[in-house]
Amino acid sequence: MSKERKTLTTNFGAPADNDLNSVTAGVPGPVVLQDIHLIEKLAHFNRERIPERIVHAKGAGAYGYFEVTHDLTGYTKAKFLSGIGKRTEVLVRFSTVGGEKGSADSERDPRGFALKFYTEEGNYDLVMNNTPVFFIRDPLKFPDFIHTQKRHPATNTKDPDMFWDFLSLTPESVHQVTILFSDRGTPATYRNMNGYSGHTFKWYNDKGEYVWVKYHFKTEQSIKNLTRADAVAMAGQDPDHATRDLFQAIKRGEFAAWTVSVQIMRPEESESYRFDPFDITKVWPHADYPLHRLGRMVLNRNPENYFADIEQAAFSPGNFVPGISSSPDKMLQGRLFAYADAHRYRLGANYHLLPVNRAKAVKVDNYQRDGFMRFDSNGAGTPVYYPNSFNGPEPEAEAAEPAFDVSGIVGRHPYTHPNDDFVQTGELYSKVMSDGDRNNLIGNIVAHLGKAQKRIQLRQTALFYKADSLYGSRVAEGLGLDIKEVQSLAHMSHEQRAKATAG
């Protein structure tokens, strides 16, 4: 069967006469500057790579849909949640967090789980992880934390001292550290893990009533994790195994699916709850706030081109739709700025016009103009200012979210919630984990923490001991530490412990 012959062209459509030989002055040359085809190819090649993400650099993704299966319209007026059976197109990007773009999919790391809903009221993004908590609760610490997960400035290698020094000086991290060093820190595939918003969000209805919610995406493929040995072996055998698995499964017609639920807390309950409901280092125990089924997400379509659909995909927790907004969670507040700002750096001020990021089901109409790579009509001759009397877009007062009271002294306030950072970690270790989980957790910690300096080992092990005495004792035994020294540090204040183990 014959196929229509295609003509190779320059970027502006002119036919290229030859794509094997540069234009030269005689044989063998030199090459002449007038070879526009050569210059265009080389110049474009030099610019093919955009800056990789500072975090979540390596990822995989797919398209699919979200379908409402249960009616929760009493809590939110978001139209994409307005009726059972309603479907909304979604894009999902899974990722590792700390590694570079070429790192192995099986690295011990939280996994990113980002969603973009192409709703009729604009794009709504959920930027989640596969763990329900995070390492820190204040965005001021975030750059420092990420620096410790990267490479040492002198050796350009991952550094256990740097990694554990920060964590052992940040007690709030112990909950997430415990999850990370369990086998949940090395999921078998992206299809075999859950997703959690971690952050608390506000849902509000047409009456102006609001509640606080957390999202839970539960995999229908069952949870599967790799042991430390399996993860190390996989990194050598197939460092792209999770990326390949997602693509090949969808290609085979084995579509990945998750059931979606939310926890719901009323505003008056948040004021007296035993844990700070806006602290991302804590969970809301299901016994207190059970899951309410909301819907189902299915991934059924692979990207046509990875760069266009996944590398250029830009997610931000600040992309809301009416009926959903933010909460006083300090980490969330910081991310509302940081994510969109990162996209403007990586992709340019007009990243929202890229097909993968563009709102598909609603017209975008505002007064932002110009900038690099403006590839629509740039507003043509319509007004570029507001207010105006030339029929420009008007604000819609009904789009405002319900107000809530905030008062206090402006200043840098330390965290003072009465419930400490060790209760939930201790319950996770003693009540949730199985014996096998605990054995693997201890082995994983000892293998990694054992590479750090002894004073850092002591400080970190004291945090495990404060969460659960058996937990800390087993880590101490595995590292060959003096348990009495660990106990002594555990009973000190954070400041005293830091001073006692200073370098």
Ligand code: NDP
Given for the second form:
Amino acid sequence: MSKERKTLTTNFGAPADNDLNSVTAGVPGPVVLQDIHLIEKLAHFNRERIPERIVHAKGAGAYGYFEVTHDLTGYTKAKFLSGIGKRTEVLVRFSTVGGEKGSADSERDPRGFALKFYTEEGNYDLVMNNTPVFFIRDPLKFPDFIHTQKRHPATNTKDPDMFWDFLSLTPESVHQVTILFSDRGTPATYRNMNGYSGHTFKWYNDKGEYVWVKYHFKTEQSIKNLTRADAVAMAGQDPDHATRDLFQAIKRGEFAAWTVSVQIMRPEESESYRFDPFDITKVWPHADYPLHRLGRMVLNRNPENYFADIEQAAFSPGNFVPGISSSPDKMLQGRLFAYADAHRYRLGANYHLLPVNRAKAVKVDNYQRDGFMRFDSNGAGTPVYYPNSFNGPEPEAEAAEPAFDVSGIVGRHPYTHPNDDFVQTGELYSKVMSDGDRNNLIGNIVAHLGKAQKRIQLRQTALFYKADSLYGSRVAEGLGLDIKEVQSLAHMSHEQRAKATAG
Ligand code: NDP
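Next block, the form predicted together with the ligand, ref. the form predicted on its own:
Complete assembly follows, chain above in first position.
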């Protein structure tokens, strides 16, 4: 640090004469309104907080790089993926979802895993989670779902009835609920968890051929989780433990790394596959769609300033580069709008100009001007309309996603895909989990669901029973429920079950 004496200034650069005593009329005062330095300081302090993210408020992040290790250029023309050994700077922000900015890092919650690649064709964002599936598959349900994970409108506390009422009336959530209540719902640190795109994306090559892909980021630090008891203790001992861990590890030179792979599905396969490939409550089983190695991501640089680098970071699943695009996954379609909209609200219309969000490897040039906090030259005197004959920027037709067919009746279509909402949950419970995983899962569920009303416990336990009868029976036993009642609810249709357990 430089030893040179530095002058304290006002926000506009004038030297401040004193930073300890307000200007007063005599001793002890009153304070006079003409103390501009005091007023500027108090007024700025009042405005230090920007709106908290409605979801993913508590987070931590770091910079690093992504390196291509395997050639998949036959599938995508994205330039940052062209050529083994090619490196692209990245920023990652990890987070919990439901808690406020000061909530504990060890809370049971999915973890956000948001990633920005500063590519030579513009910023590409992947806004992932540490779970491969999600609770719902239609964005119309999202605000309701999040309300149930937040505070009750009257008590202002987290509410087990609200939490489980919604989930038990949303059967497609049972897969994600099972992962969330396994110990993967309380990762030991951000370094010890995987990242999954969950969503299906389109990759297209320079011949206009396309495939569907899902991304998998597997931790090289190995998966490590906290047990329920450890997570609860950690929330008291060090609510910032994962934030601290990431920063300290990078500071020590222990860089965190993930191997990056994709699953690839051909378009013709997507039409007849047994699971709906665009339903984010389902995975593509590895036996059907193995992982293809793509690269490696390393986080090796801490933010210099948390607010500038992490709080102001804004990710959007709609930030694509040529060669990568969206899919008909409805949740993804909703997020394409919602993320950028949230940033315009939280950071303002010019949030893309903030250093952390600004494209670094390419010049941004378009006809958008003005708005709050336009802090660059605002295009100076260059043309503000297109077309023009004053040498303004021109669209590049080659950047277009290849045109594709869609047809259908516009309407609010109920979900009719024949795939079953329970089979993958059953596979996870019976085939993937160890005895220890299952024991902890049942204990974690019983401890939480046990706080909800009995009729809600019954309705939710019926969903676990539908996934795997042993799973449901063990939860029923843990909660002291009548297994006959659970079985009878499990055999009803969704509508009948909702009616039989109505309040
Ligand atoms: P596989 O046996 O090939 O893969 C099982 C996957 O489950 C692995 O990716 C493993 O991740 C992950 N896993 C292990 N323990 C847990 C847990 N407690 N909670 C969540 N995931 C866990 O099986 P399939 O591909 O046929 O999938 C079977 C089930 O595994 C799925 O229904 C799904 O619930 C789950 N799963 C599947 C994934 C996929 O993309 N196919 C991804 C993640 C989970 P790791 O290798 O890192 O330990």
